[in-house]
Amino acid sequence: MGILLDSASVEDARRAQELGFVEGITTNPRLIAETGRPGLDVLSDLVEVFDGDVFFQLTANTVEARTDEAWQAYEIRPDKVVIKVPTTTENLAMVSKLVPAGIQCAMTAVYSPAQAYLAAQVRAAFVIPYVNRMKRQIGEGAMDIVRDMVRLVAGSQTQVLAASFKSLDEVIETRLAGVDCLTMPLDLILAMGNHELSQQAIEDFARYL
């Protein structure tokens, strides 16, 4: 995977589908809540309008309830749904049982290399660090932690999928740190392909037409 859309909006999903280079959609409880609709209903709509994988985050209060929630989400579209699981030792143990059953899982809210290493041990498909939040909460060493995550999962079935971006500078800094998969809001995706000097050049060329 490369660029993913971070949104629970069906309209955003349709626009991302039209772009052609967006490979998946990530959602989270806040984004789902903003729709004002039940999470599984939103998930059902997203997998219908978008061709790639759609990530759905578990929110139930117990391991047993989260396991049931994971199966409910997965069964909506087994070929498209990836289950996002907040990273704790308890949840890693749960994922170690979900993955052999055929459910793709992504460990989210990953803040340490040790968590990333354990995620690879349970064969999670992705680990998701929050870049902007880490920089605000941890400071200058945040990107070093992300680089360590990339090194620790290299050669395994687990990929680093970075989230929580507030600027294009953060997006590019994270890619240069070795992260191949990046999820961001639609406005940042659209901004990536534009630059004021590109527009100026286009306008200059137009004078000769």
The other form holds:
Amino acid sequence: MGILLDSASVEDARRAQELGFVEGITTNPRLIAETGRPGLDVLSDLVEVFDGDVFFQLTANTVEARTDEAWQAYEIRPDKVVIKVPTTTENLAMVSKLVPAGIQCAMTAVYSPAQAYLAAQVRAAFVIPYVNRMKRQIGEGAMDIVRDMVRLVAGSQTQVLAASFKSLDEVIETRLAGVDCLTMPLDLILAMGNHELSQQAIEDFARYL
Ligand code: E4P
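For comparison with the form predicted on its own, produce the structure of the form predicted together with ligand E4P.
Every chain and every other molecule in the complex is listed next, the one we just looked at coming first.
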């Protein structure tokens, strides 16, 4: 995957589908809460309107309840649902059982190279570092940590899927750090293809029509 939409809005999902180059959708509990609807209902709608993978984050309080929640979400659309789980040792152990059972999993809120390495060991399909939050919370070394994650999972079945972007500069810096997959809000996706000087060039050419 390359570019993903970070949103739980069905309208955004439809727009992403129309764009044609958006390959997945990531959601999180905040984005789901913004819809005002139950998470699994939102997930059902997203997989209906969007062709690619849709990531759904578990929120239940115990491992047993999160495992049930994972199966409920997966069964909505087994070929498209990716289970997203905040990274803790307990959740890595849970994912080590979900993956062999056939559920694609993504370890999210990954802040350290060690967590990314362990996520690859349990065969998570994705590790998700939060770039903007890392920059705010860790500071200068944030991008080096992301680079280390890329090196640590290279050659495994795990891909780094960077998230939490607030600007296109952050997106491009992260891609240049070697990250293959990037998830961002619709406004950043839409801004990516435009430039004021491109627009000016279009207007210049239009004078000859
Ligand atoms: C994506 O999966 C993450 O949940 C999301 O990008 C976090 O973004 P935020 O830092 O804007 O909450």
